[in-house]
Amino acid sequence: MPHRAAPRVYLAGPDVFLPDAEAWAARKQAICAGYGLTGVSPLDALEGEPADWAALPEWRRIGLRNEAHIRGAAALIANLTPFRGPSADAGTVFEVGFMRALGRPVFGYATVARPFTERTLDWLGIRPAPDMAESVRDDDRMLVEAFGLFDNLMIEVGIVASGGELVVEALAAAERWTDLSTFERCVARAAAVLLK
């Protein structure tokens, strides 16, 4: 019997920025590995990149070689922690949205539980009335959106419709960036999908 070759994942997210950012993703790899995947990070060189690219600024470079290896994926893990803000990191939702473009199945684990609701509203500064909640605006007239969900709805929408799961835990501020437990039981949902 032939040796089924490991599902390739792409791992989205923020974690690119950390310090020892290789090391990290090297982590997530290996986590990936125990779970019979292949961890695809960002930060990986393309195999076969085309020659023509070296010419490129370094940002579409980047750009092109993060779309490209999200293609060479039979699915996404992505970060949605909050980064700089209330929501997920800009960059990871669009990754988020390619892959369901695409057809595959997205999973999303973040290390916050705090609903994107009241995050928001902790950045605003605003605090409503509890009969409020549901209908506040910002300081430019625009509604707060108040679904009770971890983030944006079109991002749950997403992985939820693309065969996905979203697993979502709070952990210390200390640990958000740097504890991988979360991340290993995204890892286990995606494999129980990926290899059945």
The other form holds:
There are 2 protein chains.
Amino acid sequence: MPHRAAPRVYLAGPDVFLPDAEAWAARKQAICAGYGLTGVSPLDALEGEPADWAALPEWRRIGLRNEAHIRGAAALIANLTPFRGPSADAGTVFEVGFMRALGRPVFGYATVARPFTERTLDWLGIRPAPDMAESVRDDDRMLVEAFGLFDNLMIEVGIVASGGELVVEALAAAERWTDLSTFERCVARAAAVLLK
Amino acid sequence: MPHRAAPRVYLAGPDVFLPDAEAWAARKQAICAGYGLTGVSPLDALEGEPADWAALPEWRRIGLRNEAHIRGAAALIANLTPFRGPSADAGTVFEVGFMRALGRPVFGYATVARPFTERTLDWLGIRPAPDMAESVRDDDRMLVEAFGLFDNLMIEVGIVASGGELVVEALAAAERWTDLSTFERCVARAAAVLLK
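Having seen the form predicted on its own, please provide the structure of the form predicted together with a further copy of the same chain.
The complete assembly is shown below, putting the previous chain first.
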């Protein structure tokens, strides 16, 4: 078989906020390599980074670097485990939308399985009626989205329409951010799509 | 002066969850018109919508329609007022990232002025030390982002790098979703950029 370069896959997620984030990124990259993919971490240096970025504040450098990493990737795998609220980490969601606009496959995974509507009602302290209609509203009278999805519909549409997949699995709370088995299942699905 | 079509601006935000969302969208569109812009609401019908979308479930139709509306717009104005957690609404953040990838200006506004780090610490129930270092972590040992920004850095980088602007202003809680004066200030800034 002719040699083919391993497709680059951007690894989006709040994992960058973990202690020893570099070590976690390296573990994820090793898993990707085992499936024939090159995992690109937000913590990776950017080859050919413009020299004038050195003068920018750190947050701008990080953001522009992540955008460039996504543009240089064939696909994206997002850790969509709910983060400080009913939805996924905002930075990760931004990156999911960014890659979706580029038209390349977006994969997502989460280690919490409860549906979005239930998580939102929990967060709001609203106990749903057994036959919850679509008309539940919060104290600001804002509607609670009730499509039976895993997170806001834009995220799930982005994944499905891009040709990606969503892998959701309930792990024990203590393992939610550190057990990489759900991530690995998602990498396997991405490899099946990208290497077919 | 030669006639020039009003640039289309996509109006992203959880305003779609308000009661009478169509009426709120119409108010926002009237404000846009006053500044020479055409506001495009997520609730607007999509001209030329593919016939086969009729067979899709509602959530997929909504998502694909929003993506098409964004692709057809010259800029995006996002309501980034924190929504059910320290960050903006996930669907809105997805759309901000989507438009940023298209390379067109992204504007944002919010009616809550407290910085992201303070909102996150509040949410976590952590009282910051007066000289809070960057090393505050939550119960999962995940770092609290502390760049002095308004929300996750990806959102703010996306706005700044796109040539857009962020307009933030503290309104009374009861007016947070219904007072459109902050939105109007943001529209004025967008018009200054788009019509210059």
